[in-house]
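Taking the form predicted on its own, here's one chain by itself in structure tokens.
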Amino acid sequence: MEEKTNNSSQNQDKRIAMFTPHADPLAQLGSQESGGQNIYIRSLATELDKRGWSIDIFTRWDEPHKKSVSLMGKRSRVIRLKGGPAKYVPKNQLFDHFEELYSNFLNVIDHQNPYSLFHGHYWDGGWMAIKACRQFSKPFVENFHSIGMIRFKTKEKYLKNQNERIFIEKRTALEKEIIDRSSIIISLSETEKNDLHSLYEAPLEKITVIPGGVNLKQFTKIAKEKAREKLNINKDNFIILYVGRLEWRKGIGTLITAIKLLKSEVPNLEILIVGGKIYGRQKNFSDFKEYQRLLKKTEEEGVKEIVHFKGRIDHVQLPLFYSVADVFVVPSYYEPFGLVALEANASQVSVIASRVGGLQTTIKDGETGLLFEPRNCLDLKEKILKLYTSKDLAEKITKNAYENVKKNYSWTNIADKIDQIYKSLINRNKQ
């Protein structure tokens, strides 16, 4: 059974419940449905904990070996709720487990709410926050992280796939209810804010833009020669790096085709694809299926010998991988924010990203990186070649990006803003 909370030992005004059913903040990163949202929640909660907030993060129990409760910081915890089988369940199947998750949340708190505010993440966390908000009459903050309508429009445009229409309609209806019920929406970018307003008629005054951040202590420059030596990578190769999930919308196929166009013009070319639980007995089925598709594509394009799939790596190793790269590419078809671009900026590697979503905010074209048209492999090839042939341009955008990320994307500044939102909503709710 899940551990009961201690209602009397902490100041309720500083207690927050976060809901994130599919994204355990302590999960191993780089596998299916484990990435930027997990990092965001973990980093935010860690910073808020330093400011005296006690954060209980409720997620779904998705692996039997995990503890029901894990401490995180001095005051905060990750609490795993039973909801369906203790294994990975795709997000589009989570609706079937919502009621069980919420019932077990009530069991954990013994049906006596100790929290002064609820914070939902994504549409699944938003569903739980709505229920708690209704039952206990407390403020409700929402982070969408991704928007159903945009995701579906992207799939329609690139995959012509209608199989998810029923799920998307259900998700979209829930997202509209979340918008209506929430006290405030924290949007990761101006693009997302505009999409929420134009597609969902979300009131602009309800949305505040606060971007995600990057851990500047973890992501820092490591000498390229030293990093390559540690990872056993040829010091003379021109390295292009991708970091992220193995998923259709991440655009890895576009990168592979661009490499085919590029390889005759760039000697000693090597591409590293980091992410995906694709090796060993515990590999993820969805990750492995996409890996097989991409591997076949490297064979078809004649680049199999220079494209290396590294699979999931420990998060602590990421700075090493960023530091070996000459160029970091984010080829997504849809990207609400693009945390990995900031990590690369902090690690002082040149970034090329597709002109979509939040990437258009985090990357200023020609100043802090280069943007290319999504799914345009020729445009991507030309942008990579531009950095390959111009060290001055590469150095300029890398320097500018590093200064930008230090100034605007530290978790200290971001947590300060959310700290003020919490205090304002809690004080208003008392009146």
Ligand code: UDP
Contents of the next structure:
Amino acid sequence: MEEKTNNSSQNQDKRIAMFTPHADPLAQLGSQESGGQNIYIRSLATELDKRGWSIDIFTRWDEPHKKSVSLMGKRSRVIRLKGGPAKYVPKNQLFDHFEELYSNFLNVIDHQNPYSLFHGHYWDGGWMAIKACRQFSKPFVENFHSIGMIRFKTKEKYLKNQNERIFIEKRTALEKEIIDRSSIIISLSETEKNDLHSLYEAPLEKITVIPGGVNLKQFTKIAKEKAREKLNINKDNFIILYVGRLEWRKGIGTLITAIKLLKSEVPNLEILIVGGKIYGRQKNFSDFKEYQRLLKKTEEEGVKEIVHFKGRIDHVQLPLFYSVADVFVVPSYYEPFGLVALEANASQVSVIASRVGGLQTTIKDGETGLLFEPRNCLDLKEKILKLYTSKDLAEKITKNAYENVKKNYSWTNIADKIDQIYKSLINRNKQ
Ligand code: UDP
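Provide the structure of the form predicted in complex with the ligand, given the form predicted on its own shown above.
Let's see the whole complex now, leading with the same chain.
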């Protein structure tokens, strides 16, 4: 980018730099490259912008056709920095591009009107925030979104083999440094807070739990018959839906085996798997590999005819997909938060989720959804059957969950809390 970014007319006290190298908030969602973190930052920055904050969101330039700067809201921007090739780079290769990203950050910012606070996202954004916070002596807020040691332990527990050891060691060392250097850590759930404390010795008083949210205007109930007509789905089928990235830790394999067990007991069963850049010329290599693995599994389990891989669907189209479903399943082995559960709650479809991470907070077993033991296909099958046979239970949990998201998970509430954190850190830094 040749020009300096110039927002000098803006109130210096309300200028924030966010760092999210691998997750462009304006990217299309639903592949390896982009998911919950992207939508979290997009939603949060949009709300903070309404409260008068000018947020510059620095991300890695990962596609040649993208603009170097895109405007967001009235006064915020997404700024794309050169750092490595202008294409998708797997996260374990990002370390190689940090220095270039940071020097390009320094090249584009307005040094006369610097930022009053840095907000890092994930460990790659945390790396940049550490550098900026040191150089400019400003506070630093961190959101991990996911933590390396849990990811590592989950893989070790279920897969036994562990081929990422060197990368995970590097990542967790950086995560420890981020914990030390940050002024405050925003955790998406109590589970994550406890994990940061027990595994990384993060001081509890440094961690504030603020969950993710859902756009209640976008995710609303659409009449099931109408939605099915639009998507050309048989009105008599029992539809189970999955939405999310195609990644081993999402547990789609467990769902496929549960479907095999369920098939003889539920006629007209149909499963929709939404997510993954798996079709067309733009397909993502890792998504496609996982899709091939899962497709093979559907063949082995004898359910290929009833499991349909829909590929990545635009976020704006998703309310229609949620609305066709009888049951929404989140079968993850590890899930730091799981925005999709809230989207399903808001769309008023019953949710079954595995008892892991943030899902244990958003879904109260028997009240706002059903929980099952991660990787236990029999348990999952039984929970689906429970909802299939009891309309009353399905209606009860769906209604409770809808009330719960309306009350606790709007982006307005979440942005209010983060607005307060920014203000108090900035004031403290001035004293
Ligand atoms: N998503 C989407 N299209 C897809 C698949 C997923 O828009 O084809 C969105 C989904 O609606 C959700 C996000 O990607 O907002 C996934 O977030 P989540 O927290 O569930 O998972 P993560 O990506 O953080 O692992």
